[in-house]
Structures are given as C-alpha cells and as structure tokens.
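One chain comes next, on its own, written as structure tokens: the form predicted on its own.
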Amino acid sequence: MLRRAIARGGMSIAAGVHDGLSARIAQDAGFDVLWASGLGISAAHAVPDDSILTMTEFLEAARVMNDSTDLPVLADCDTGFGDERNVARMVERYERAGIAGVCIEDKVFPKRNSLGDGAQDQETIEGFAAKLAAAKKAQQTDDFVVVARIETFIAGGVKEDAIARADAYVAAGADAILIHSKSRDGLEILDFGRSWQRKDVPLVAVPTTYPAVTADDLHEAGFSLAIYANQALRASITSMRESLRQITHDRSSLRIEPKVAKLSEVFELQR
C-alpha cells in the first residue's frame, strides 16, 4: 500500500499522528498514509525532539497507530538511533512489527529538531549511504519502503549537495527521496524536485513552513507524496489548551461542550 501511494505519477498526502486516536481521526479524514512523526511523538511525551525517546518508545508508538488503522505507515526514525548496526536492527524491529517504512535523515546523532533553533549538522555522504545500505540488508520483505531524507536546505547547504546526495542514497538502495526545507516560499523544494533526474524515484516534501505550496504544486514538480506532519498535534494543542482555560475560568464546562466532540464520537472512535 505504501509503495503505490508513493509511485511516481500520483500523488497522495499523510498525516502526522501521534497516538492511535490521531492515527484513526486521519483515517477517517481521508488521508492516504500516515506519518509516525519523531516530533508528535516527543511532544506526547513532553520531551524535545532531540533523539531524547529510544527506539523502543518510538516502535511501540507506531505499532499502535499501525493497529489501530488500515493504512499504511510511515516512521520517522530521527537518524536511525545510532551506527549501521543500530540501524539494521531498526528495520528488522520495524518491518516485523508490519510498519510499511521508515525515514532516516542524514544528520549527526543526536538530532535537532530540523525546524527548531541550533546548528544542524550533517552526516557525510558515505556515512549515510552505509545505514542506507544496512537498512535495505536488513529488511526481509521487498514491501518494506526505506525513504531516505536529505536536509542540506536545513543546514543551510545548496542544491548541488542535495542532488549529490539523493543520486548517492538512491545508489545505496533508498526507495524514495524526502528533501526538507524550512523556507517560507517553498521555491527551494520546487526547483529541486523539477532539477532532479531520478525520475524513476519517489519525492517527498514536508510543507509545514510553506502551507502555500498545494500538494498539486508539489505534484506539478515531480513530488508524489505531501507530508502535514505536524498539523494534528498543533490542532490538538490549541483546543486542549483553549477549552481547559475556560473551565478553569468559568469553574464549569457549560461554554465549551457546543464546542467539543460528543462522547458519541469518542465511542465511535474507539469503534
């Protein structure tokens, strides 16, 4: 299911969920793939997005958002949590417990959160490519998507190291290329998806800080899956803080229940 939802020639979107709730309200929203996203999850825990949770925190996570749906999902996995050997016991973690993929991102352990404030270093060429190619040793099935995430734009790199560096990780075996930027126009991301060759090759792009930019924009240059990672989690964050506010002002829930789902709803998602 992944592995259409991202061929070349289509285009589909995934939500950022956090927990099997989100995981099921984007379902029902009609999104085509879910995104287990490294920031929704720390934020649940109320830890920065800085490799601060383990593996097994982030695995268990996505094993409940994969069964609480039908739809595929996709783990962020930060940068692999650790070497070439933490990396293929990753995947073997991963694909055992029927996650459809994983995302690593080319950076120095331990990461930043990309968006966030503070240096974002790079990890060099050959050094990604290895885990690259240890993930795609690992894996047992040739289901099981391995999508390799470029953040040169990140770290403040230009377009020339980040086509370098997709043509290298789609030679160590990535089955897609994520390139992230924190632009405010999103241009950087269209003119690498229409400069890239490798049309062969699934893209995928976040556009969290260019909301602007359709995913039929992105489609239009070459992209065949649009990330809203983080989108449900900042919903969430709003209302939660909104209606707690006021009944701790009014001392009663009176005001907000026009405003908040049913426990009908609740029931319902729970199924």
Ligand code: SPV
Second form
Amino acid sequence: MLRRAIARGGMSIAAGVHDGLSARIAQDAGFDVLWASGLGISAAHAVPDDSILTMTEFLEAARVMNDSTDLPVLADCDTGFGDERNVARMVERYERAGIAGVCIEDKVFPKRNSLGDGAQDQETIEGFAAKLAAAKKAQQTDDFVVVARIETFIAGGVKEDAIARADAYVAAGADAILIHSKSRDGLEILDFGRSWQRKDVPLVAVPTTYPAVTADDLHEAGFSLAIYANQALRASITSMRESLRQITHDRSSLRIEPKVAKLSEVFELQR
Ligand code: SPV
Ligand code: MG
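Can I have the other form now, the form predicted together with the named molecule, not the form predicted on its own?
All chains and molecules follow, beginning with the one already shown.
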C-alpha cells in the first residue's frame, strides 16, 4: 500500500500522528498514509524532538498507530538511532511489527528537530549511504520501504549538494527521497522537484513552513507524497488548552460542552 501510495504519477497525502486516536481521526479524515511523527511522538511524551526517546518508544507508538488503522504507516526514524548496525536492527524490528516503511535523515545522532533554531550537523554522503545500504540489506520483504531524507536545505546548503546526495542515496538503495526545507515560500523544494531526473524514484515533501504550496503544486513539481506532519498535534494543543483553561476559569465545564466532541464520538473512535 505504501509503495502504491508514493508511486510517481499519483499524489498522496500523509498525516503526522502521535497515537492510536490521532491515527484513526486521520484515517477517517481521508488521508492515504500515516506519518509516525518523531516530533509528535516526542511532544506526546512532553520531551524535545532531539533524539531523547529510544527506538523502542518510537516503535511502540508506531505499532499502536498501525494496529489502530488500515493505513500504511511510514515511521519517522530520525537518524536511525545510531550507526549502520543500529539501523539494521531498527529495520528488522519495524518490519516485523508490520510497519510499511521507515524514513531516516542524513543528520548526525543525536539530531535536533529540523524547524528549531540552532545549527544542524549533516552526516557525510558516504556515511549516510552506508546506513541506507544497511537498511536495505536488513529488510526481509520487497514491500518494505526505506525513505532517505535530505537535510541539506535545513543545514543551509545548496541544491547541487542536495541533488548529489539524492543520487548517492538512490545508488545505495533508497526507495524514495524526502527533501526537507524550512523556507517560507517552498521555492527551493519546487525547484528541487523540477530538477530531479530519476522519474522512477518518488519524491516526498513536508510543507510545514510553506503552507501556501498545495499538494497539487507539489505534484506538478514532481512530488508524489506530501506529509502534513504536525497539524493534528498543533490542533489538539490549541483545543485542549482553550477547553481546559475555560474550565479552570469557570470552575465548570458547561461553557465548553457545545465545543468539544460528544462521548458518543469518543466511543465511535474506539469502535
Ligand atoms: C516530524 O514530524 O517529526 C518531522 C518533520 O520529522 S519536522 O518536524 O519538520 O522535522
Ligand atoms: Mg521527525
């Protein structure tokens, strides 16, 4: 399902989710793929998205999402939790759990969230290609997907470096390329897509900081998956905060009743 969803020619959308409930809400809303967001899962544990949680914790969260829906789960696996040997075990564990694919990014462990301030350390091309090769060697079925995420633009680099990395990562076995950016207009992403020559290798974007660029705009530029990585998380923060503050203010829940989900909706989500 994940391979079909990201195949070039179509355009799928993924929702970043952090637990079983958000996964189900995303499925009901009509998303094609679930992104087991490292930011979302970390935030749900109230810790920074800076390689604080362990692989086991991320895997368990992805497993809950997978078991709660019929959608394929693409797991955000940060830098792969270590070196090539950690990546190999990670792939073995995620694939056995039935997760459709993993995404690893070419930063140095411990990584920092890509959208925060502060310097970003990018892995060498050879070092990251070795991790991808280890991932591909470890997978047992042809279906399992390994996405290589390029952090060149996040680290302040240029398109030529991003393209050189993408070529090397595909040569190492990557099934798709995720090119990340924190630009406000997304132009470097659209430009990367139009420059990408390997029509057989899908491109993935995460339009968080450039929300005016639509999934259709990305498709026109050559992308086949757009990940809405943190909107569910942010919506839930706003809603929980407003409702709970109202209760402490009023010392009653009467005023929020019309604004919050009915218990019947909760039961429906729990099936
Ligand atoms: C995530 O959702 O954890 C991501 C996307 O990796 S970002 O937060 O932009 O790094
Ligand atoms: Mg992440």
